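Take a look at this single chain, the form predicted alone, given in structure tokens.
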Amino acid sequence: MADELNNTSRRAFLKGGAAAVVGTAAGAASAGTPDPLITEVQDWASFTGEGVDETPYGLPIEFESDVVRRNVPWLTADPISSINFTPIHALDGTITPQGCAFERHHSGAIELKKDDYRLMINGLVDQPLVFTYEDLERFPRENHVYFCECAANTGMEWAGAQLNGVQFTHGMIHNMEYSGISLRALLNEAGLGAAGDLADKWVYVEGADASSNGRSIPMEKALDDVLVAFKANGEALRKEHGYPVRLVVPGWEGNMWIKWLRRIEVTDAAVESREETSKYTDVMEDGTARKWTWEMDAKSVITSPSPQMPIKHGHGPLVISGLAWSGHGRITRVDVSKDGGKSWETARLGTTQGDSKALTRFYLDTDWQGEDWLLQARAMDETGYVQPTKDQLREVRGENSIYHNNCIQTWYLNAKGEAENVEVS
């Protein structure tokens, strides 16, 4: 019954039946008085616009100039190792602009020419190689779109919540389009003989910057759907992104999606090198240490409205819109609760690229008249999981964990329509 309600609230807007309704709800000129943007001409119909010679790089228009990643000062020592956040407030659909996708580094974003470019593939292979970015295009091309999440993400939220923004509570997270070819390609180039039983083998990967940011990754999963990446959203890598090649490991940590990929050897045992014995482990409750956690599970959240994303058009109509993902599979459902977890109503999941492991947008249509409510987002993936509460997570990972954060999260949304980050128990 709300749902119809709902829909013939929407008929009777979308109509325009209810001039009165607009004038009320967003402030617009009742019915009967002439608006000067309809009845009087304004420059932008006056003149002539730029000519296309003037931006040979299409970007966004100056209002729109605050849809940019950013930074929180205080999180990291250096500029130079740290990290920036997409503004998933700001942006709809799924697909992440190259420009405002977030950024990590440990040692600095390196500029590596295409012509300077070697990667090489050493190691428990029958013939070792190295190949050039030419040798690269000339292997079968693949496209698939996935999301890339730093463990971090959310980290800070643990002990409470400490950021008031979607953007940098959840911004560490971008979806592209990714275009390259098969690591299972170039590993079956170099032949993987000499390996012997691959069910125990692994692949150590690291990349040409300073920090090389090496990471083993188990055999089955190198063969299973690990991409070598030279474009991103048709166009070549950014800079901050690991132009020229970088590696994508659906569904995993980005911290394993090494950038200006250099060397992929074949082992025989995990390296365990700083980034996978130092860091990038989970530290539970008791005070040990999960050794290795690389899928991302399932998570959503609610991008608007949120802290930097409030209700601006008054009562009435509203949608409610956010992503959720998961990096064991395709997501399923996604349900929204208005009252902090006591009841949840279904979200209706907007078109999906094809690829399991990509972001999918959600979108609760439904009706704000000024009440107090507590935003949640729960997410289901295809194996069943399903979304946990951050007291659930606390029960086994205690407050002292820095990753793998995908707790429920909740904004408090008031009478004025402005969201805060906050918790429920």
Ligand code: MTE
Given for the second form:
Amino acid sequence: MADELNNTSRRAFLKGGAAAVVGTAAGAASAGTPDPLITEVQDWASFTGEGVDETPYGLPIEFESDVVRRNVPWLTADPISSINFTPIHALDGTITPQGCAFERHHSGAIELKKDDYRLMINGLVDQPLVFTYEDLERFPRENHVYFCECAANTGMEWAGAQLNGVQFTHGMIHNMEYSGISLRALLNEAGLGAAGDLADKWVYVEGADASSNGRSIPMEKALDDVLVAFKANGEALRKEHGYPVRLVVPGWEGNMWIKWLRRIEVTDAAVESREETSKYTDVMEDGTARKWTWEMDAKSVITSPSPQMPIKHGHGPLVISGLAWSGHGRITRVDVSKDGGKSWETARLGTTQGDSKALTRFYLDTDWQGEDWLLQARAMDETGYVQPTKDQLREVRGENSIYHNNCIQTWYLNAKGEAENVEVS
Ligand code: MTE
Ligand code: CO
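Alt. form predicted in complex with this ligand, vs. the form predicted alone above:
Starting with the chain above, the whole complex follows.
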């Protein structure tokens, strides 16, 4: 392995021209032109920096001001019932900072103080209960990293390549470490004896916002890995992500992740609310609608290079990077194609086996000499499922769906290193 690495770097170096010239600063200095960034004492080394009391809570440095959530104004009529997108093209690793994690509200982000927070459990329970925020903190706590993907992520791409940026085609996703308590613990506290046979029971969960966003979750899932979470990435949830308490439904569509969680009702049937009938159901090829698709199937996308992340460093070594995830468990393999899916190379997974149902970072360490590429990524998960092509998905779903589009994405990379959203068939 060490030899292999040495060979790779020697090869890159010996190719000369491109690789050597690209390192401008070093290249210029060795060519005899002094580089003032090295030879001159700079301001930042001549004066002291900011004191520690200047920034009680830090924000990203101003030079990173373009790493922000963005929206597509024509997508929804009103910012109160709208979405914005995570700048996944500009992030690395797997954790999404809360400050740029996508938001989706049906009636705006509300402000709810911990002191005013109440969570009710009612319905088919032995003892209906109401918890305050402090009551919740007294239950045993767990920490898990999970992705949350809106069912509408990539939803504009069914009929053709449309939005020219991975932030817009795939940015309705975030991945955070949640601290919270298991929903199972709360349900057991209320007692499920009254519910009888749990196999056919449900919980109906709703939020405190005007939309309430009510959803029915089968009891089996409710008792499995669902969390009632109050911290994300170590700190309190941001207002827009459901402060002070949200539901985390690992691997399942984002719409079920109820924010500002206020009520959990144990029921003997699905409520069939708006959000699980007229919305978030899939139109199939024959025009009928499929009842409920809760789990998010395996999906991946190259985040760099991509339309918002052209190659700027010229020819030579290139790191192709992207994200993969599956609502069914762990990602076991990601392949990358440079020729629109004719041939594939297996990418390196950039994280040791983390939590299941979390984002996985992948890298393909390669070499680019200005070729035109049709770049694709294809994910596989631990169930053996392989991410489908757009054509394969359309055979079943047609072109009139909105939700649950997990097809393989193609970027056309040109000789200048610019990328564009395209389709291949
Ligand atoms: N919960 C409530 N109470 N109200 C909402 O509008 N939106 C849902 C879900 N939970 C919503 C909600 C949708 S569609 C998604 S995709 C996720 O929250 C988005 O979570 P985020 O805004 O933290 O990214
Ligand atoms: Co959503």
